[in-house]
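Taking the form predicted on its own, here's one chain by itself in structure tokens.
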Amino acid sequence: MGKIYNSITELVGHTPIVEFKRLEEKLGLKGRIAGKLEYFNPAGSHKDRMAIEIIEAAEKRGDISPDKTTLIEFTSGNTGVAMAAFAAAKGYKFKIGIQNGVSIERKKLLEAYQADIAEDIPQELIAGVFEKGIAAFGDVLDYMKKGVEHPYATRQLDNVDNINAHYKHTGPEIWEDTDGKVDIFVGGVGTGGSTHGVSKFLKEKNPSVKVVITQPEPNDVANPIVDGVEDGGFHGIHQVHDDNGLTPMAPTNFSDEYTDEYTFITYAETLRAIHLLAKYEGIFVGASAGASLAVAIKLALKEENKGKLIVPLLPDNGERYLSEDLQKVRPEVEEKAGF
């Protein structure tokens, strides 16, 4: 029986989890890893189901409509493509402010959708947002509706369908797909909706399982090199806990009430592991996820966890950064890893 789908708004989701049995071997790893590939959503990334989440909550609450509504965000990438693609399958006009920093690559692709991207927002706004925290994009989002009719902000920092579009759909494809035997779940921060959405649902389904969150580490974000290695940065993540709690760069959506541990990376051992996976499974991977599945690498190696699931969530491919070398193997580099 044939199946022709109306629009890509449905095909968002059901993305597999693949596990990596050959880098499992190469690497004499005690636990199992299970990526959760969510390049194969059909705008790239897990920001799909963030973004057809919150427009078509937006329109069955009567707060948008296509035929008035401009849609507003403030992103450093993944969001903007997301919501650009279904922005033009759904008829919106989407109107996108930039981070500094975003690949090259992302800005074509909204250049393709035909997005309205704002290029008069004072740099002092946008660089606020590193200076003041999450807080800050606020002041950019408000900037941006200025002489725009019928604005709507899709706030994805602090919009809890980002958060239920994680735990409605990820988390259980997750719980489903690993038949409920997964033991820890890996996940980075960036606007909090993916982990706590993924991670609530699990703990709810088995309280016992594990939820790590990859955090870059600092040294590498605050030096734009790295070992020699021009840093396009952890695209998406951040540091949202230290010794004191959570940091000005934890978003609203992020709860740590579901989560058992913080792992800083390096940005050798993500670029590491991207790598092998690529060498051995044929996935290449963004920065991102290349540090998730870096920390679940590490967690693998562990006698602790010898025969435990471990799934990472991986965000991205890595085709978006092909412009900052990222698919480059530098051994020197990598040695460092110590993996």
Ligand SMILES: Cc1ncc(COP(=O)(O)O)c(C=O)c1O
Given for the second form:
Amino acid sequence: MGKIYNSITELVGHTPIVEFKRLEEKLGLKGRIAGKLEYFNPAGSHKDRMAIEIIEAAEKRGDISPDKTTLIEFTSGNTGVAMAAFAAAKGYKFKIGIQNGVSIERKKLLEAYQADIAEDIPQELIAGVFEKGIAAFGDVLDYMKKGVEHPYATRQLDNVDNINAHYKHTGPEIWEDTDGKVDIFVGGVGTGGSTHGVSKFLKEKNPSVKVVITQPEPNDVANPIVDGVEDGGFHGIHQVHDDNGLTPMAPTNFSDEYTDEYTFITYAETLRAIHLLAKYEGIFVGASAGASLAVAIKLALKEENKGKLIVPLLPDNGERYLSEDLQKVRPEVEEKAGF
Ligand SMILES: Cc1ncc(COP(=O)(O)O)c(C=O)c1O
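Structure of the form predicted together with the ligand, given the form predicted on its own:
Shown next: the complete complex, the earlier chain at its head.
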């Protein structure tokens, strides 16, 4: 029987989970690691799920329609790419503001999908996001709405349909594909939608599933290893928790209600995990995926996790950051990482 799809919007989700058996063997891991490969989504990341859920939920409520609405978002990259692709596929106009430090590949993808990139956002508004935290995103969106006839800000940071996308799909896929055997879920936080939705679903199914949140080591965020290679940082994930509780970078869509542990990861550990996965499994992932994989490796090295099934969410592919030389194997990376 033939199968021709009507649109890329029908191809979101059902991404594969792959056990990294050669990696387990080479590193002598006690636990098992099975990564969820979100780059199999049509626009290349886990953000496809959120973009389509937000757009289609707003359509169902009658809030937007392609003939009049301009979708608006401010983002560090993958959300923009996903929104731009689906806006194009559905016939919406899409205006995007981008944070400093977006990889050149992601910027060029926005051009490819012919998104309207807002170049006029005042730098002090953008800087406010880093000074005041997540709350300042609203000021940027309000600025971007000016002069647009029917703007609709998709608001990934506090739009509940971001969480719903992962509660309705990503979480159930992990549960079903592991036959309910997942012991530990690992993910990082940008908007918090993916970790919130997945962990809420998994904990409802089995409260003893452990949720570990990947946190970039603050010193390495400010100064990733530098030796002439232009390092791009962790891409899309932030520290959201410290000794005093949630930080100003914790978005509304993140919930620590479902979190059992926060684990800091260095940039060297992140790169090392990326290199090991490429070398032993033929899978080349981006930095946030590398960070969660590094957490999974450290968990799997522990005797207490012997035989446990650890599932890291791997948001995107390393090809999206080739300009940053993520793939470059350097001796000091292995030394610093220690695994
Ligand atoms: C590459 C990458 N990894 C991880 C994240 C974080 O995912 P979430 O927004 O669901 O917390 C993002 C989000 O910006 C991202 O672009």
